[in-house]
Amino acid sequence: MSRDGLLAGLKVVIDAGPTCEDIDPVRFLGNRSSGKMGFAIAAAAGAAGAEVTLVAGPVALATPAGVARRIDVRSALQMRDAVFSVIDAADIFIATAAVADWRVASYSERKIKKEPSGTPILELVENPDILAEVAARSPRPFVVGFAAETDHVLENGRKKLARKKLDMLAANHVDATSGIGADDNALEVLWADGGVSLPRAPKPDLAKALVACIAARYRARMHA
């Protein structure tokens, strides 16, 4: 790990990957995050010289070099739980996970059957917002949010970005070809009063430039 890096001495939490939200023992809700931009920006952050803590949905992918500390999760209850049991001591917080926004009000501990009644019908409840808590926290760590979006890119960034009061949000477009499980992206980075587009690049590349944009706009607001 770099001593002399852009994050040197400085403690960064990071989310990543999908959530699953179990129906019954063997169905689940879910989403097609790869956690591969996650986990490329914890290991360009460790290499930033951050001391990088990984929460982690339920991906097959190797924790990256420079990552102090990962906590495997599968729900969006227990990332929830994972983040805000290490959030108090983080100077920077990046929420790249897809969080279902949905879970089974009520788990069945047996497989749901076909029946001649028909298909059956399942209730659903809004699972915590775990960005929007995280920024409304007093005080709060330096808050980067992510947005996957199939249109309208930067209007819809810019509106999530102050909706849950963000610092930073890095927001990409996504369809069936790209984006989410791709192994490139593009990003466009915004904040309060500016923003920059980061071109399609491999995600490990993608990360470093992100998280050289994350450092100066963190270095820029401890000395405004």
The other form holds:
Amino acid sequence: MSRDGLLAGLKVVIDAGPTCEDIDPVRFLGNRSSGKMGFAIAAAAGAAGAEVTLVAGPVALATPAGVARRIDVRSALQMRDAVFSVIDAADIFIATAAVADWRVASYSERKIKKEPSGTPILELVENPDILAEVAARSPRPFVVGFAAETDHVLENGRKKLARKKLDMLAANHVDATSGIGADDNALEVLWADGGVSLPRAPKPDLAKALVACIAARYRARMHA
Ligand code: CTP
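Please supply the coordinates for the form predicted together with ligand CTP, as a counterpart to the form predicted alone shown previously.
Now the full complex is given, and it begins with the chain already shown.
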């Protein structure tokens, strides 16, 4: 770990990957997040000297060098518990996870069988918004959110920045070749009175650039 890096001496909590919401012992609701962006940010933050805690949904990725602690979870509720177990000490929280918006209202202990009487109807309930909950705390860490947008990236990103009361938002262009699950990405990084475009690049390079941005804005806020 670098002692004189951009994030030296800071505690950073990052959530990453998808969450899986179990329906029964064999089925779940999930999404296409690979966790690559979050893991790349964890690696870049560790290389910048931060003490990194990585809360990971179900992903097939090795823990990057420089990550001090990894907590593996499956569901949104578990991810929220894991984040909240470490957030008090955090200086910076970076929410990269693709948290499932809904879970089933009641998990079936038994595998749901096909019945001649008809198809099952799943009742869904909304999951907590981990990012918004962290942003609503007082005191709170410097809070960075992500947004996956297909259209009007800047406009929707600005709305999300304000609505969730974030310090910074990294808006993802999602299409067939970048964003969720891909190796490359491009980001529009926004904060209340500014922003910067990080052009399309492999996720490790982009993560390094984003970490530099976060470090600069964090220091600016501390000295404001
Ligand atoms: N997030 C979260 N908990 C949730 C949902 C989202 O922490 N239950 C976080 C994600 O980690 C991400 C940001 O919120 O940092 C994404 O916000 P969201 O409103 O879910 O944005 P989109 O997925 O882009 O959805 P939409 O555009 O439909 O609002």
